[in-house]
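Given as structure tokens, the chain that follows is alone and in the form predicted alone.
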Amino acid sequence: MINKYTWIVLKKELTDIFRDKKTLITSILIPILVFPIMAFVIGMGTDKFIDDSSQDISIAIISEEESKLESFIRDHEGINVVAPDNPEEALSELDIKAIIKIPQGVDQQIENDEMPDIEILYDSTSTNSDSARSRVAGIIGEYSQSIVFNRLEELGIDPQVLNPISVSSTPIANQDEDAGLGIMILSMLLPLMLTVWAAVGGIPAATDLGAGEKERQTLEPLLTTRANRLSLLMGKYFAVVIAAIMGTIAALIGFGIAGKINPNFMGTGSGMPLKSAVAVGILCIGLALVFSALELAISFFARSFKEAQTYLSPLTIVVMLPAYLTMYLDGKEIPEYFFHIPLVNTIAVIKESIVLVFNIQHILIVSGWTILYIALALFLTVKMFNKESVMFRS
């Protein structure tokens, strides 16, 4: 199967791939750039959200008399009380972020142990207005709590009676909150990145080495050489696999750059043990072997380069769907049947590795299925490549 002709074809196809700027941009440059750009955009959005949250919010208070509650709100840090001519119009234009309506006689109602109704008007379509509503509600809650504490003290009761249980949260050994955040982000993004690029990273190369050669009419001369069809196919196949692996490595490099650009993008996280990293790497290569064969078969079936692109485009959606569906899957509680579902099983092993679970049984199960998928995909590709009606149809 693998002989000197296979290596000659492989060398020739790799030379063509590295010579083609379009393939290099699609398979290498874009995977490197996509995550740094994502980290930069997320960082900008996070910084803006933090800045908006830390700034004073402008609100209006509608009341017929001065009250202790109004004074408490006015004196609270981060609140800027303004008096627009038309408060509701100002709110609709977001000149103010919320309106507080305080009923008349609120102080007297509180002294009489009655419950006054305080109304907060806000714009539910605005995140800033909704955030302001939450902050204002929290301030009113503080005032309400202070009244409760004063009443209890007047009755000679310790206000701590309202908090009979003290709760503290402590991460287990060798963990902290930042590490947990990093692991959570990694478990969502890393499986998506590895599986998607391993599966679809070879599409540009497969499109060019199959349908592209048919369209350029360079496939027929290649078939007349001394190399048999299987040797030619294996040379092309391994070139597509290498392109897919290069795309995955490029995506990993981009992921690392993203972490440098925005450290909060991944948190501090925990390092994956070497044995887990090796297992994940082998399974991702297996995924590349499976999908490279399928992509090459589809490319050979297509009549033209454009037709091959049309056929191969939905493959990206097919790959991304299980990656998104399992994004919030807990790596420590993965159902057993997940390890028997194509593509999902590879994602499951990656998620286990991220949370430091090394289950050799799961790895062997997924490896067995992957070998079967590779055999079936190669069988289909060989059948397609040997059909004259497919290879030379126009």
Second form
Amino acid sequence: MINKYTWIVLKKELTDIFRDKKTLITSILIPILVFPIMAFVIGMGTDKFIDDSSQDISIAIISEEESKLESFIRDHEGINVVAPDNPEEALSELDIKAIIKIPQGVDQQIENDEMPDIEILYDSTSTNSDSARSRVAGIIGEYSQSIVFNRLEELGIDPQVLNPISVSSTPIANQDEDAGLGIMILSMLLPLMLTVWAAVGGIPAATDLGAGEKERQTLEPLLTTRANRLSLLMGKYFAVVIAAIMGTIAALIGFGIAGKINPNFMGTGSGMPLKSAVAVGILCIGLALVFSALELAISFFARSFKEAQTYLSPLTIVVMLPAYLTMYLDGKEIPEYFFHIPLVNTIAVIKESIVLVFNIQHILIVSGWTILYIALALFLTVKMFNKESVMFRS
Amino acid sequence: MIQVKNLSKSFKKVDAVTNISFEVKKGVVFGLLGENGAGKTTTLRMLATMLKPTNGTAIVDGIDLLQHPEKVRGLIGILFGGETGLYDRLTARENITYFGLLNGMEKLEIERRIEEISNMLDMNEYLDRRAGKFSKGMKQKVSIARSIIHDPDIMLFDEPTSGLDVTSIRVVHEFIRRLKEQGKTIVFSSHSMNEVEKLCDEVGIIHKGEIVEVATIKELREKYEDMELEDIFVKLVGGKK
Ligand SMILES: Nc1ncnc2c1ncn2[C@@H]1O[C@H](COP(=O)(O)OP(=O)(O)OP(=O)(O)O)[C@@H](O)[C@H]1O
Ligand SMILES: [Mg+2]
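Having seen the form predicted alone, please provide the structure of the form predicted in complex with its partner chain.
Let's see the whole complex now, leading with the same chain.
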């Protein structure tokens, strides 16, 4: 079944695949790029938000005299007080984000328990200016709170009376707080990516190696060589499998790069134990073995290259459907029967691994099923390849 | 060299070939003449072991093709159809080498043989270029080279000139003549009287899956009193209708 002819075919087919720019782009380049681009786009949104709030905000202060309030604001971290010639114009240019107008004699007014009126000018059409306003208002609020505390202490009252209830929230999962978002993305995307690429990564190769061979009329000379049929078929099969696995690995590399660009992307996924990673890897290769056989069978069944493409493209949807439907499935509460549904069972094990569950029983069940699927799929392919009415119809 | 014994092939409903027998001696060019759907391709595919006969068998150089199909395949080369394809992303040399390897040849032997064939067919210039951009004529020569890389004793041609232009037809005819000079045994199907008359020593006329006549061109002429081959064919086939 597997002999020197298998290797000759495999080597030739891989050479052929690697010289095909279209296949290289769809099977390797795109999976490598998709996730880093996603990470970058997601990262841009959140990072910018973080950046702006951590950057110093430029404001101007309009006042007649020195005051304690003004120095409190000036000394506050993250505030950069500048003195432009024309503050209002600088604000409209957004060179400064807000202007604080402090009335005369503010310290005195506070001392006298009067309520001084502090005015903040900002540009309501600019989100940055708006957030500068709330920042500044917050700072003034802090100042006013410190005054309240002082007054209460002077009256001999514990300032804690102002906080009848103390609220504190702690995330209970044993992860650092940032990981939440990462887990979400990872748990949704990783199963989708791994299963879809393992399953459909071989399609371009399968189309060419089956229907393409028929259409080119190279199948007849091929079948008239010394090599026996099964060894030819196996060579082609392994070539398709390798193409599918390469696509999956490319996607994983892309995922790794994405994690580097935006650590949120990976969450605790990077902490997945080796044994889980190995189990997931083997199951995905299993998936590639199943689908490559099916794709090759369909491709041989088709009369022409076009027909093969028509039959094979819906396969992508068939594969994506369970991945989508289980997108929000929580890895910690997967119903038992999920481990017996084709494709869904592999996704289920990946989901578990992401939330750091390693359930050997589940893995064994899914492995058992996968071996059965491979056997069935291969059986079908061999049958198809030996079926004269299919191979020689026109 | 080839003894066809009661060979039959039926697909689900169609009896494509029914109980045909003929013999082709070593060094002879045998023409299978028949209309569309007569069963020529099916017969040649069975001889090439691509299809399993429903009944009967053929003995090729003493080997029963049912018992040792791989051995038989090692002895034969095929050129089926006028426009046979190549692997576009492989060079001409790689295309040919692939089939050499699959016929169990050693790398060095293949190299030597490619040089020989390339000189013969005048294809040195594009031997190491990718086949995708070749003209029809160039592709055809590569297909020819591919079919004889393992120097088979027997060649099977199935309508090798269909769909080709005059120049390409000449290349194929020239190639068949050269093989004949080398003493190869050739089975060659066609629906063109002219072609068969020009190239063949013997003819088998096949109609609706049955052989209706096997004879040398000369015998046919004598038997049918110098009628044109075309008329003989019409008479034989017409009588069956
Ligand atoms: N794979 C197949 N499945 C079903 N029927 C087939 C198959 N191959 C050939 N046939 C049928 O068998 C008969 C003989 O076909 P075959 O191709 O051998 O004829 P042919 O002489 O080569 O014709 P042509 O000149 O058109 O090439 C036809 O009726 C054809 O429809
Ligand atoms: Mg035919």
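We call the rigid core the largest set of C-alpha positions that still match within 1.5 Å between the two forms. Keep in mind the model is a prediction, meaning the values are calculated, not measured. Positions refer to the first chain, counted from 1.
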Would you say whether Asp123 is displaced between the two forms, judging by a C-alpha shift of 2 Å or more on the superposed rigid core?
yes
Would the C-alpha of Asp330 be classed as shifted by 2 Å or more between the two forms after rigid-core alignment?
no
Rigid core fitted, is the C-alpha displacement of Val344 between the two forms 2 Å or more?
no
Once the two forms are fitted on their rigid core, how many angstrom does the CA of Ile139 move between the two forms?
17.9
